[in-house]
Structures are given as C-alpha cells and as structure tokens.
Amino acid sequence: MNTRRDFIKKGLVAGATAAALPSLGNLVAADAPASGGVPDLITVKGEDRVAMLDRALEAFGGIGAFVKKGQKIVIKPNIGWDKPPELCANTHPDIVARLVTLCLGAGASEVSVFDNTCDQWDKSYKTSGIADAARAAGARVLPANNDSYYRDIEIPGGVSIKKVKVHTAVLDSDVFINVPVLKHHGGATMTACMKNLMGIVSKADQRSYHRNGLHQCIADILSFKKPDLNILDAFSPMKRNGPKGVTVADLDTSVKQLLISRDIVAIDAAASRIMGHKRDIEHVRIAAEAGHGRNNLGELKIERVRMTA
C-alpha cells in the first residue's frame, strides 16, 4: 500500500458541519510518527475496507503491537441481525476476515469469533457473511445462544449491575478485539464500541440492561473488562431505523471511514460526532466520568488519513 499518497483529512467526517465537530488538536502527518508515540485515535477514509484497516494498524505498529505468538484471540464483531452485508446492520465480513488473517499471521494460537445475536444466531451468522468469512480465514466461529457458554463474573464498582454472565471466549482469551459497526439505536441513541459489549453477556443480562438503566449498564461493564483494541466500521453508518435498519436509504454512504483506538470512550466520542451529535451521548459521558477513558477529543492525539487510489 502506498502511504506516500495519503494526505491529512481536514475534518473527522466528510461533509460534516464545523459546528458538529470539536477542535481536534495534535494532528499529525500521515507518513510521520505521532510526537511522543502512537496516536490515541486514528480515522482513515478510503474506498477499500481491508486497505483502510491495514493502514490504520500501521499507525499503532501493526497487529504485532496487540497480538503475540501463542496467544488466544477473541474478535467480537456485531453479528446481531439476519441482514446481508450491504445493509450494514452488522460489521462487514471483510474486516473480520482480515483481522483473523492478521492475528494468525502474528502467531496467535487460535482466533475465536462470536456474538450473542438478536435475530436467530445461525441465520445472523450466515446471512451477515461473517461466519463463512471468518472460518475461511482460519477462525473458530463460536455460538453464544445458550447460558452454558457463559460464566458469572463480578462487576467491581458497578452502579446498575453488580454481576453478569460473560461468554467464556472473552474470559479465556489473552487479547480481546472489539469490532462493531456504527449505527443509530433507538434506546441507546448510538451503537458503537461500548454498546457492542452487550453481545458478550447472556440474554438474561441483556434484558436486565434495558430494565435497569441502559446507558449506565453499558458503562458499568467497562469496570470488569475493556477491549485491548477497538476497530469501528463506520464505512456506511446507519443514521436511522437502527439497530436493524430497513433499506440502504438508512445509510450514509458518504462517510467511508474506519476508526481505531485502544480507548473505547475516545472512539465512541468520535463516533457520536460522525452520527451528528454535538455532545456526547449518555453512556459515553458516564464512562468518561467513571475514568474508563477520555471523551475530550481536543486533548487527544488524533491521526486523520485519507487514502487515495
């Protein structure tokens, strides 16, 4: 990939109004290392999801910065819905497959992929294209539709939830990679990296979230576990009728971005601007106030890259 042809993108979102975006300071050149180390957040705009992923990972030192030889990796996409890739209700299968390939190439002993889906799990896995793509790349594709796949864990410092059942793939992994798709959500306002973690808990716990303060519960789980890496598929965000969507008319196909950060709060703060929110949505604010990450984008080292053909 020819990164010499990358150039700095002027705004976080193509076509976004200046009023919708905060000051994003500490911008660095696409071909120069960030002063003092890697960026806190990188956003790449382009036409090829796989090339965008590779370019974004370069800024963090490649997949080897996260995955070491012999480690067990779990990749958690959004596979919630029995919808095909072109409707963007789920993470795009090309991103998942590429991640599996990269992790195995870095020496991972195994890579597992799963989600506790909303629609019937086997149909969602199939129709999304994720199960076939992940298996072809060498991953173990795990079910998550039965309580036997979960273990009880305590939530230290949880406000609304004190105990949940978490999928064993997360509990037994060495590296946890969170790979959601960006969408509107009627209850949570937005589903991105934090909301995607509802897919690691049991169905009973998912229902409990909705009864006990959804935004607080979304933030509470971070007291137990934060992903080692967050990769947000914002290629064609679903701006309405989320989280399942109806037609391609629900999508903003002009965005064409992929965001990566270790900081789950920072990446969701940026995602909320892509969705047109001038202020942080509630679970992002709660998580930042609890010390789970940073939501002041003006204080972050952000690398913004636009890839050319």
Contents of the next structure:
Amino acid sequence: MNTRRDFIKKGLVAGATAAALPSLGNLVAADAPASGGVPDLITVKGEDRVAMLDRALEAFGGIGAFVKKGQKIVIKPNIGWDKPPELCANTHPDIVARLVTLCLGAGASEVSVFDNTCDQWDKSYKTSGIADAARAAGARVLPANNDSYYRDIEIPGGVSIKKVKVHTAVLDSDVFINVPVLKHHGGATMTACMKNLMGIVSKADQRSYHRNGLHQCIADILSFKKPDLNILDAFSPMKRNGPKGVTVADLDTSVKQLLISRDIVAIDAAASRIMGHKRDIEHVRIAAEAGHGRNNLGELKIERVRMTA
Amino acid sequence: MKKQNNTPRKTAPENASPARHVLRRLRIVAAFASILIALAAFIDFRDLVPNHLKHVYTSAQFVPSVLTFATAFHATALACLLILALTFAFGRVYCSVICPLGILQDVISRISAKIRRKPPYKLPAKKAHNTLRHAILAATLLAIVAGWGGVALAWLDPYSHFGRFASTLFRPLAVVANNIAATVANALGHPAAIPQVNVSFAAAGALLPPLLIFIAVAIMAAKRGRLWCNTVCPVGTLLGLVSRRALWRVSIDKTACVKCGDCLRACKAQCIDLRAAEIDFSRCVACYDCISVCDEGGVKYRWHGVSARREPRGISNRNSQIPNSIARPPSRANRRAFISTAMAGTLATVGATALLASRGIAQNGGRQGKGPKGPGQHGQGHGRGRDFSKLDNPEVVAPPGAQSVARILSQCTACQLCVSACPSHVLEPAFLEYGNLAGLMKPRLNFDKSFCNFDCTVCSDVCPDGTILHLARDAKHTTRIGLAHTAHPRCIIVKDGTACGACAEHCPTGALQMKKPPGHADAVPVVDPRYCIGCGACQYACPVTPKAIVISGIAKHETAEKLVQEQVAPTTTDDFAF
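Provide the structure of the form predicted together with the partner chain, given the form predicted on its own shown above.
Whole complex next, starting from this chain.
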C-alpha cells in the first residue's frame, strides 16, 4: 500500500532518473507511478497532445489492449462546431489522427470517424481539421447528417428514453472509442465523455433529450452502450460560453491535461474537478447511481503523469 | 437534322465554304459552357462550385449588371456596357451565348423536336409583335421610375427566371437523384462516397410562380422558338433596339440567294423575310444557323456601318430588280418602332437615375414591409411578461449584407442564387413574409429550418446585383439582422423544471447566457440585446413548440457590440485538480 511518503519518494526517484538520463529525451516524471497493474484512470500533463496520448495509452499496455487485429473501430470525437482547432470547441485533430494511426497499426480492419454535429456538418468536419486529419491517417470519415445513417435501438433500462436512433457506425463496430474535448456547457453544465455521446443519436433524438430532462437522457444512453475507451482532451478547456465559445479568452490554457479511462463515469467525475466543480455534475451523479461507473475518485487507482520536455 | 427531305441540288458555289459553320459551332460551344456554369451555380448542392465563379458568371448578366451599375459602381457593373457594345457591334450575342434562359429555350426546342421527330424549328416567318414588346419594355422602365423596379425586374429579367427554375425546380430533382445514389452507396458499404443531402423544396406559394412561368416558356420555346425573347423579354427588346442598327449584321446576299427557304426553316426567331430578302436583325438572336445552313453562301455576316440601309455598303444591287428604297418603304410599323426606340432611350436614362435615387431612399429606410419600426425598441419581450407578439408574429428577417428590408424589396430580382448557395439552407424564397407581393420569392431567413452560420458570408459573396453587399467576416460577426425575444413561460426549464440550455449552447456571440433571475429556481436563457445579431441559432435549437425564443427581424440592419471578456484566469496551482 502506498503511503504519501512512498509516493513522494518514488516520484523523486523517477524524477531523478529522468533528469539523469537526458538522452532519453521526452521523458516522464510520474507523480504517482502505477504500482503494478492497470490504472482506473490516468491523466497526463504535458506540452504535446500526441505525446501525452501515447504516454497515457502506455499505462494500459498500449492501444493493443483495446484494439485487436481485424476489428472494426469507431472513433467518436466532438466535431460539434464550425470552429478551427485553436478555439478548442472540438477535439483536437492531432489526437484523432494519432488514434487512427494507432488503431490501424494495431491491425484494425477499418477505422470510422463521425459526429452528429450542431453546426452544419460538412463545414464542421472541415473547419475542425478532423475530417482531413483522420482521412490522411487512413480513416473512413462518415456522414451523420441524415436519418438514413441511423438505426432504431431499444433502451430497456432507460428512465427517460426507451428508444433512440443510433449511428450505424457505432452499432456495427467491434470497438467504440470516445474522444471528446472538455468544455463548459450552458445546458448540461459541462461537456466531457458522457455528453459527447449525444453525438451518436439522431437530430430528433438530440432535441428530445432537451425536452425530456437532459441529464437523465445523457445517463440513460449508457444502458445501451458504454465506450470501450474514453480519451478526454483537456488541454485548454473552455471555461465559459460553452460549448461553442466566443474567443480564445474563454479557454484555460494552463490545464494541459489528457485523461484516459475505461470508466466513463470516473473520467467525467475527474473532469468536473478540472472545471472547478466541487461536486459531481448531475448526469455524472445519475450515471454513478445507476451503476454505469464509479465516481468515488478517492477509491480509484489514478495515475498522474507529468511529462517534461 | 437539316434538309433530310431536300433533293440533291446542283453543286454549291465556291462561296459556300466549310467556314460557314464556324460561327454556329462557336456559338454552340459558348452557349453550352454558359448554361453548364449556370446550372452548376444553381444546382451545386454539395457546395463544390467556387462562390467566386458563381458571382462572376451571374453578375455579368445584363439586369444584375445594370443594377450594380446604377447602385454600387462595382467592377462587374461594366458588364452591361460591354453587352451593349457587343450588341451594337455584332447583334444580340447576349441572347445566344450569355443569357441562360435563352439557351434553355434552345435546349427545350431541341428536346421537343427530338420527341416529335421533327427538325427543330421549321417555322414560318412572322411579323414582330412590336407594339406588345415595346409596350412591355416601356412598362418595365416606367415601373422602375415609379419605384416598382423591384417587382418588374424580378418578374421580367430573363436571368432571374432561369435562376428560379434552376433553384426551385431543377435542384430538388438533382438532390433526390443524389439521395437515391447515396442510398445505393450506403447499401454497398460506402456511405462516405456519396453523402445524403437534405432536400429542401420551396413552399407551394414560392414554387408555383416559377413552375407556371417555366411551363409557359417551355411551351413557347417548343412551339415558336425564341418567341419569349422577342415578345415578352424586355432585355431582348432593349437589345433588339440596339441591334437593329448593329455595325455587323446577318443579311441576305441577293446575288447568291436562290430563295430555297433553308434559312427560314432554320430560324428560331422567325425573323427572315425571304420575299423581301431581309432579316429583321432586331429579333435575330445571333445563332448563325442560317449562315450555316445555306449552301449557296446567300446569308452573310457583313459590315453595315451605322446606316439604316439593309444592304451593306459597297455591295452592288445590280441583280436586285427593285431598288431597296422602293422594296421597303418606311412603314408605319417602322416609324412606331423608331418612336419607341427614342422613348426607350429616354426612359432608360430616367430609369437609371431613378434607381440611383431609390438607393438613397432604401438606405434611409423608406418603403418597408410591415410598417416603420424605429431602432432602439428592442430589448423588449425578454423575461417574464406575457406579451409574446414578437414571438407569435415576428418581423421578416433579411439576409446580412442586404442592409435593410427596403433594399431587398426595391433591388433584389429574386434570382435565388443566395438561396441555393446558402450552405446552411436557412435562406428560402419568401411567400408573403415581406408583407406584399414585391417580396415574393426574395430571400428571407427561416430559423425553424436552420440558422445563419456565424462565420459564413456566402450570400454576400455570390449576390450578383448588389442587393446583398459584400461582408467581410468580421463585419458579419456584428451585423444585426434581427433580435432574439424570449418567452420564459414557454421555456422547458420553467415549464418542466428540467435542464436544457440548447439555445445558449448555440449562441455564437455570447449574447445569450443562462442566468438565474430573481423568482426563478433555475438558470433561464437571458438575451443581452447589445450582442445579439439575430442569427437564429437559439430559435433553431429551441426544442419546444411554440418556440420559447424567436428572432424578430429589424427593418434596417444595425451594428452589434462585440462581447469582450477578460481572459479566463488560469488555474492557480500546477495541480491535477483531482
């Protein structure tokens, strides 16, 4: 069992090792090294999103822990808005492109990328930089602008929603990777991993979420499906005027984190702390109570990694 | 198609060289290119055609160019002068290779001939309907002078007719075809190859007028060639008045003509009088089919100079038995035509001046759709009151860059280019939303269907006639076209006590914030009118019916303030926060 002293000692040792081996270059000082086994949640603080993603996946044993040869992968970033990457209203395209490359490298037969956007879909795909980056990395960038790309599914465990149309890419894939960006949200208080799943349902369903209790609906979809992997881009979270944002002044550029977890509730609970909320956001609390994941951060095995240049 | 039934004639004279086909072939190539660009510009449902090309092609059309000339003095305004110069030199080249409505009629004639298994024209020569066509031209010019130019030009400009056909009739068909292909592609496992496009049909009120006019044009084209251009179209009549005395004219060389009638049967304008061996060049649409079809070299494109003589200078009339002056004495019809020419010229000058003046009126917020409404009245209708008249009867919203409802009514020709180019499809042809028939089919924003993209300036980039003036992106960000009005008792947050915020989520300016006013349990949407530009994102996103937030247009567009906020304070510790 780790005492705080061990914790600091190990951290110092690791830091010293890294400092002593400058030839290793882009190395890592771990505040809390994983003492064996896979963490429930890892967060990496650094300067480069791609290096942070690689480092975070390493803690889980690399992308191979999630993606097997011949599998179909679907990646769901946040491409909600017709905004360029520097405004951080969408997931950063570098992260999406790197994920595509990693999945294909792990032998995935097919990697699809889509989002049911809020702004006009083709403009959002383009301006976000995600469509071009994902395509260049070898992904199929799929449209989601029309009901014909969705199929009806039942949610027997749903409280407020019993039936939704879900994008076929999610229904027909073996592995579902959720890659949102962390932002303030005028309606849902915060948008992170759970809120991002509103982009897998049809436009009519998105509207019905807003009519039938947003937080409950956001939690309900988890009864149907939970992503196999959640990767949260919290490099420069939007702290106000979200989720669209007005200018770069809305961004907190000091955060520089990237979070990964299999547990969508745990990662959103952690995200709400980054956004400055002492208590969990309502949909996180509802999801935890429904048993979709754990929000008791104190009892989770969390790995915190600080990357130095 | 030509001359299937003719018996072989004696060998053609050497002046019937293959060169006689050159002009006609050039005309066909140019016309083909022109109508392809026109169709692409209006049917482009994937936004693949560059906006610049759409703008340049359409703003070179005669009426849009005249409108720009009269109101904005943009470079494209010179196109109308160039067209007039071309017409004065060579005849109605505009009608043969530039005007998409003219070319469309040729296409319809061809198709109808194929269906009926007949040669395309084979029409008898007819007299010009001079009284009618000059009356329509004069009425158009008078309408402009009287301040009804917005209606007259919209419903008589040939380019705008074509635009309405292409945008409201052809485009939805193309989209349906695309979606069938997309369904097939999706079924084959390639959904990204051909994406679905949402079909937007114009409302019946806006669909019917172009449909009826299309049917009329198509019937006239199938039965009588270019009858529309030479009777109804005021542009055709105006250019005809200029081309009557063109420097180079197509005319019959009486020394070579054997009066076989081939040219007459090929003429889509029915303007060749073979008995008098004369061509009414005011009706000739410069297709050059007559030159091409004549084996004898009897139809020639020749320098006539500025003289009124129908025979070119320097060509002797020895073979002609009757001197010209006797063969064709100035008739009453001719005199009438001359008088109307003079009248048209005067009216054109007055018309242009009137347009200039109406621009002044428009900018001062004259003639408005639903009565005057001074600035500074907004900011009302927010909050807890029960006066929802702004939500139930919102004022019409004109596109950003149009500056005012009055300019839309007085200048826009309802060509639908902005409507078909609008990437978010928030622009649609109005029915009676502008309050009167002058606004019929002119662009208005429908926020129940979509919303105006914050960074988009496409309508102002493509508008050919200077109605929607070019907006830089920064200027667009602060151009207020309407204002959001809320009805909190209708809001789902107040009604059901559940979180929503869809409206605030979509607001691009930060004008709409979720705030907890006294007396409310939860945060509700509150509009700060200083920053609202009326983009309609909030109205579109609002999930309830009737909407709890609605944009009401403002007759004269304004400049909004920009929300300036301090940089978000960075986290004070270098901690992980959890």
